[in-house]
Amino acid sequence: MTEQQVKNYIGGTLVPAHSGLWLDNYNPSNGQVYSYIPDSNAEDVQQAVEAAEKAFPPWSGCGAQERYRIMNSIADLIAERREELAQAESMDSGKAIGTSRSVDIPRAEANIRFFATAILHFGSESHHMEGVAVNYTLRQPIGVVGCISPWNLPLYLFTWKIAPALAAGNCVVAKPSELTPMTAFLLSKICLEAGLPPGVLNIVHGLGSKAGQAIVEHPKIKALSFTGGTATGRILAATAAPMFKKLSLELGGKNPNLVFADCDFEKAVSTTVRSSFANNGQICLCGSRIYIERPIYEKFRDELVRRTKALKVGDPFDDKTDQGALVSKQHREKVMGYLALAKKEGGTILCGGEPIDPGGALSGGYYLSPAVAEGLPNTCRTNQEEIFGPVVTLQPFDTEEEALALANGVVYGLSSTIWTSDIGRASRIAGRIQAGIVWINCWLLRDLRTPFGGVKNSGVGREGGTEALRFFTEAKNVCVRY
């Protein structure tokens, strides 16, 4: 069992939990249990978070350049064992490792890249009064800092947390999902090689309810980045802004696809099946209301069926696979639960949502196949709620206003996909649509430089670029009269 064991990463050295305590965690390709992560709880936050305080000072204090060297040795650190990380990502989660192979691995390499550069190129602002004075901002770190991460993309979103939270002289206590520990766990290994100074980064893994909760609860952690279901947000929004914690919450999605009758029709729906199911449909950006003007309705939703039936589904590990397993039995059957209500609200199924059984060894792996589903209401639940996993619904609309509407009709607002030749039409619902994010003829093309979140129940606050840093910061005006 030891081999099998996950451990915590706190002041610099790998422990298991205070209480000396295990949670199974399971391959989600066959059903069983691989390997063992700490059952942590407040005692060992406490651990985390004096840890954090002690490294303060000196990391804060080393300067950016400092921080960007050792950064950097860590990204050198994650592109060398580029494949390494890429199958324990797919062994925990499930997915296909073209994707994590593709996917996952590189931007976690670029997002510690791109924030250890950032820092070096973040100004401060200066105003002047004319005979009088003037005002300079400093943006100084706040101290020790949470950052809880969703399983969905475990060492993606992970490092999307922590790399500007560090490039800013922070210290950070950390805790990946436990479903999802293995990469998060690895990095630990790597930040010991690169030579991050001990505390500076903590990671504590173990269960929401008791060592988020405890990260949450904790009095002497300033801020919180947190990404996960709007729920789970709601509860922790609950605890920490009576605490007056700087709170940055990315949250569900349920994303709208409006296809009108003048896109690229090979573009719009070969982008549109990957937009659909890309990592089974478990990405809070993927789109899972297609609305589809009528002229091309189905001719477009007949294509889409044919492609969705052609995906591939099994061994996360064949290079051929284009969809893995989910991430656990429970969400395969809350998956299969809201299938199961849109057939109760009058939608049709008009492909997938069989659980799938490769045999063999992966016989207990949490299979599914891609699903497609018309004739429901916006107002149904199918409609309404975030499923996150590999199902979408298609509409057809009649003018523009109407695709507005139905966009904008659920209380989400992430991100949204427009496919239109029309420029002047692509810029007005650009602007109407209630969404942080508007990709025109094009899906998950990302700069890491723009803004990142949701509106209404998606999220508060931004990350990437300069929001993030910002973020992790806290402005000073220094006002010197002449």
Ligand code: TXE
Contents of the next structure:
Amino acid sequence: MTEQQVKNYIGGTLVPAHSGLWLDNYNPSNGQVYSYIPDSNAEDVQQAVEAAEKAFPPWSGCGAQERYRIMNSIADLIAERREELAQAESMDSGKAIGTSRSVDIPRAEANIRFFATAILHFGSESHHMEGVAVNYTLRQPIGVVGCISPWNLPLYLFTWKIAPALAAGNCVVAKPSELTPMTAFLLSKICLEAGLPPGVLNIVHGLGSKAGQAIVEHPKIKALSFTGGTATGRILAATAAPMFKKLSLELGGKNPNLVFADCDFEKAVSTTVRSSFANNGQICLCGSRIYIERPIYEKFRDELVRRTKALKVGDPFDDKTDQGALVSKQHREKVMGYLALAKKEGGTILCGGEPIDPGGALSGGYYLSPAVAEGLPNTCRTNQEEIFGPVVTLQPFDTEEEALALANGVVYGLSSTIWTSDIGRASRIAGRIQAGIVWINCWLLRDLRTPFGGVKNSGVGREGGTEALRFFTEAKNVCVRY
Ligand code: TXE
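Since the one above is the form predicted alone, can you give the form predicted in complex with the ligand too?
Next comes the full complex, this chain leading.
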């Protein structure tokens, strides 16, 4: 078995797993195995940690300017290989090539470049005790840190984690999802070419419950940055907390989208198609619960259904495709399970929700037509649980108070969207909605300097800007008496 073997990147070399075992890696567009990934375990993680420990003193000591130079070279190479990376991302995840080209890969480059430059401006405080002493705060890198990322935005979220960690002077043991390892593998080759010193970044591929768990359990890994499901986040926290590790958990969402009658209708409905079905709804920030003020409920519903039906589902490599394949057979089954549940809970599926067979070579792919449902109570499972697929539910509301109660009526609190021309109302709701991110008359407009993360079961901590650099450093107060 030689074709398309993904390798671990440990101590600056590309190697198979110690076990010599391989896991199948599927192409979601046709359901075929197209590559293999190392079935890594604690032995591989141990080797990665040793390499990271060895690399830490020179990497943390080489200075921000040098780290900026090398990280910027990595970003340059990502830019140069944007098309190769986009093709690989779509092959691995099933997402439409247009999404890989316009979202995933450009944002991966931006993540690296942003933190390569942010570290040049990262300062800290000092506190003056007049006539007595001066205090200054050092923000020092932690050492060896762990980064575990999911399958929905593979290179985008992988780089979102490793970039601040590396910029701050840490060395990293990282594990991408076993469902979408390819672009992280291609990134390891880019790191070699960019001259990233051996052991600064180590990528260990494999199962969450084996390689991932070994990273979480390793005593020398002092901080963990994780993005994934809330259930998995709970497991990680239970393992890491008694070991006093720093934890950043970006978990699931069940995000509300509030559409008031005084909104800019065209902007609201066209953006809502995107916020509902971008990346097949496999973005933790998608607005899957859409609440519409009653006077425009039917008009908005009918227009949203019309535009949803017009979305092209099929070959991820066709430029005209809007909705590629879902990431795995199991995930499509999970999403279809929720559609069956929606009907059982009394909902009406207004469009979509059917598996699609594009025929020919794509016959075995995991395609699903995007679905809109109505007639479900806010408290039912369909409206309470994260589906993470191309499924949204609609509900009317009459007052601002009711809209807020509906929006806040779930255990999640990641992002929210508000469509209204009444800026006072938008600000009132933004202040009271239980979410870490509020978009007003827009969606997924991202400034990387802003705090990113959620409340309640959507996670712990914030990523982005100085929040991320503070997470990946330890603050030390030094008090100097005159
Ligand atoms: O995530 P997991 P999955 C949600 C979404 C999705 C659900 C499960 O609802 O359906 O989570 O998706 C690694 N110790 N989101 O299964 O399991 C795993 O290998 C250490 C929302 O992909 O959380 C992968 O690298 N690591 C989310 C990563 O954790 C473990 C995006 C995520 O896998 C582990 C993705 C363990 N015990 C899914 N078990 C978002 N917020 O964007 C798994 N992993």
